[in-house]
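Here we start with a single chain on its own, the form predicted alone, put down as structure tokens.
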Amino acid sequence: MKRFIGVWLIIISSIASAAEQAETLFKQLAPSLYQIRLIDKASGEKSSIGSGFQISGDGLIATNYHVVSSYARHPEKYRIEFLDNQGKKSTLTLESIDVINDLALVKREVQQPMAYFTISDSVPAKGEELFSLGNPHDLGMIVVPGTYNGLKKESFNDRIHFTGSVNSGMSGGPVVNKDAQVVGINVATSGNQIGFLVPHDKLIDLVNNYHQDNSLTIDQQMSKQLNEYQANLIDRLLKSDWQLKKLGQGIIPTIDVPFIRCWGESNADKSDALMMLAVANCSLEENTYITSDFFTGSLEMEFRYLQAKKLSNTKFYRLFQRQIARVMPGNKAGKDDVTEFQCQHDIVMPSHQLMTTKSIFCTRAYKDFDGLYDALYLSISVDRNDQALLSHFTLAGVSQKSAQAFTKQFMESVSWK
């Protein structure tokens, strides 16, 4: 019993110490913390809120890109302002962005040098206690203790796994170590004490690029970053191991990279089913946020094997057509963002494969970002009366060259056993 009480006393003491340290850090850092607000000009009311923190004495402030994304895309409709710890408000200018890593730099006018956060020059140790600061749910600035758990493994873009409550409104706020140095930026949460941070080195890169060359407009920065990102992503995928697996009587590919996950299901346990159906689906576990109505950078691959049991050929292909109708683009985009799909249809009979397919390849162009497209590919086997294999993929925000290279490798990886 005494041992039990002793353990609890140690735990309580540790909690009290963490709370005391968090309070001390908050008092020290509060003057350099801000609520970042997007104001709708027509109504004069807040459209969205987030957090930000000052990183230089001349008024440069870091936040998330998604906090200011509506202004970045529609500056005529919104303005950006801050609210400081004294309740003072003023306008901000958008200086630079990193749309891939969800970062932005905004700036306030200052009359004299101000206090600011310092950025760490080292990575935290696994298990190190960190402190996340921000403004959750418009309730005022708070500090949340948590733990550094390294980088998320299932991600193409680096993200820190943070054990702590990163809530809505804390986006763009800093995460600091015990020395009050920034080691990450709040970006997302999965609930249940699972948060994700942008590593501090991404912010260092953005600041360095801003000071070296700030001649590009926000749209030009975004276009350049999206083009470079998709080229790196597709190049990584094409150079990775494409493993061939069975799906029914078909052969399909999966790409052996940690950031693409695959799932499967079938109705093999339904003895009364008129048609056997097996489905495999693989997708990139992340995308790039442009606005709430426009996402890019995604990849989806889906395969459906169908075998008729008690159906005539006519009824089988009628059901098969319903499967085709479900194929949709993998990303969200509106008519202001992309053109209509333009499609090409063909019968494909590769000499090195045992499968003849009807194939459809469609692309739509990005209106504001030259050289980027969404691509959709669909192939349907047409050489077996009682079996069929449907294969399709969607790519979001790729160049024509990348789309063509991916399509070629995909097509060559699908066949009958």
Second form
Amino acid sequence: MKRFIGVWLIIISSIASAAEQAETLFKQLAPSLYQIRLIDKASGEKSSIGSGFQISGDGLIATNYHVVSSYARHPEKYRIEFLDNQGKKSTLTLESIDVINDLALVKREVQQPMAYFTISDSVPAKGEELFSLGNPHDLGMIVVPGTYNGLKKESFNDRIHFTGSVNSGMSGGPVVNKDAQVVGINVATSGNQIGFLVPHDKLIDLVNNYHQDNSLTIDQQMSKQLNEYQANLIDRLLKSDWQLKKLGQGIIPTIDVPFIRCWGESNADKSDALMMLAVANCSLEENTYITSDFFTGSLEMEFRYLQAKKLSNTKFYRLFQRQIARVMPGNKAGKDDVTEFQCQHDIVMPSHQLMTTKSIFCTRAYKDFDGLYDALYLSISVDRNDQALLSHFTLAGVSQKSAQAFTKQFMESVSWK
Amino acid sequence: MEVIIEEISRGHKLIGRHKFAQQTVSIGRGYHSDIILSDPHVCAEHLTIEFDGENWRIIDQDSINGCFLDEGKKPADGHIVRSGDIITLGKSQIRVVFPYHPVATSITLSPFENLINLAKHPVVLSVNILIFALLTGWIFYLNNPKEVNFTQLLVPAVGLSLIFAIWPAIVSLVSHLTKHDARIFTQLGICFIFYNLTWVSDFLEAFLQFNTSSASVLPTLSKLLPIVIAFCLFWLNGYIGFHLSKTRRIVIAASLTGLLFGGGFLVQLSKKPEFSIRPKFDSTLLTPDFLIAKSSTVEAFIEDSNKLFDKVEKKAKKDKE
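Okay, that's the form predicted alone, but what's the structure of the form predicted in complex with the partner chain?
Below, the chain from earlier opens the complete complex, with every other chain and molecule after it.
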């Protein structure tokens, strides 16, 4: 019994100490924490909110790119404002962005040097207690304790897996260790107690780049970052192992990298279906946010194997034709962001000579980012009477070279058993 | 001297024709007249046409509404008749012609006419309608993702055949109303032959689309085929149902074709959104049996896509300006 009470005391004291720690931290850091708001100039009301934190004595504030994305794309429509812990408001200027890692640097005017957050120079240990700061849902600044769980494995871009509640509005807020050093920036949540952070080294890189060269406009920075990112991603994919897998009587490729995950489905349980269907989907589980209606950096691959059961060949192909007419692009983009798709089609036989396909390739160009395109490919085997294999992919925000290299690799990888 | 008097309608269609050998011909509503008109605007004794040994002369019998030359306001009383003169009395018209008035040259009986008449032959007609109904049912079956039974196919097949029979019915009705020969079975036969021809052209288009790449112009050319078919159908509708001059028949057939395809095109144009995120490509698929084209290589396919990239790049630049 004594031992039992002892355990209880330890638990209570540790909770008390965590709460105390959080309180001291909060008091100490509060003056350098801001709510970042985008004010719509025409209506004078805030259109989006997030959090931010000062990282230099001269007024440089770090936040998420997605918090200020509307301003970055339409500076004439909005202005950026901060609200500090004393309720003071003032205008901010947008200095630099990292669209891939969802970071932005904004700046306030300061009269005299101010207190600021120091950025950690080391990576936390797995299980280390961290504190996430921010202003969720405009409810006021809060501190959320949580645990560092390493980098997310299924991600091409580094993201810290943080066990703690990161809510909307806390985006752009800092995550600090018990020494009050920034180890990450709140960026996303995946439901209960699962939060994602941008690692602190991305912020260090951004600040260093900003101090070295700030001649590029925001659009130019974005264009450069998107270009470098797609080149790295496609290069990595093409150099990875393309494993050939069986889907029905077909052979399809899957790319052996942890950040592309595949899912499958079939109608094997439906005995009355007119055709047997097996579907495999693989996709990159992240994309790049440009604005709320413009995303890029995505990759999806889909394969469908169909086999006619109680169908004439003519009807089998007729129904198939109706299915493929409904293909949509994989990423959201609007009239101001991209052109309409242009398509080509042909009867193609890859060099393995095992399959004849009707192949369709479509592309659209980005209006603001030179040399970037979305690509969409769709191909249907047309050489077997009662079996067909559909292979499809969409790539967003890639160069012509990347798109064509990927298409070539993909086309050569699909065949019959 | 003999005189021929024709009763004609306002559209100058012949209603009745009378030949007289006497010196005086009386026209009126009264039963004692030589030509009895039922028009209430005509008097019992309206006018007479009298031969004075040299000329035929119109004499108005003091009628209430008078009589006039042609459609005009020029009174016909005392007018010396020339062959072919048209006289309006009340709301009726007559035409006075003398013997040996020139007539149009006779039309030769053409083998083409015999060919058209073949369309109304009961066997030809029923076979064509049957083919149309079967094809309609078959296409309905192909497009239905579920299993369908015979009755489910019968309804659209018969329904659609009936709907498509409306057009020849309308044409026949119009030719009947305009005092032409209705020839409903010929119209039906011709229409269904051409409806079936459009199935053939549909298939041809799909076949070409399936077997060519997007660089080929053949599928685009084959899209003209239905327009030609429609023009021929309308031309034949006119040929069978109405006595029209050649130019008139061509103009009418062309206008109807323009209305049909131009109208369809306008409807499509009005529905087209300013910007579409959906890629538009040709999705035509036929069974492997219909694949005759030589396959391209992956390299050639990728090489072709350079043009696409150029095109969208130019478009993006243009939009940006």
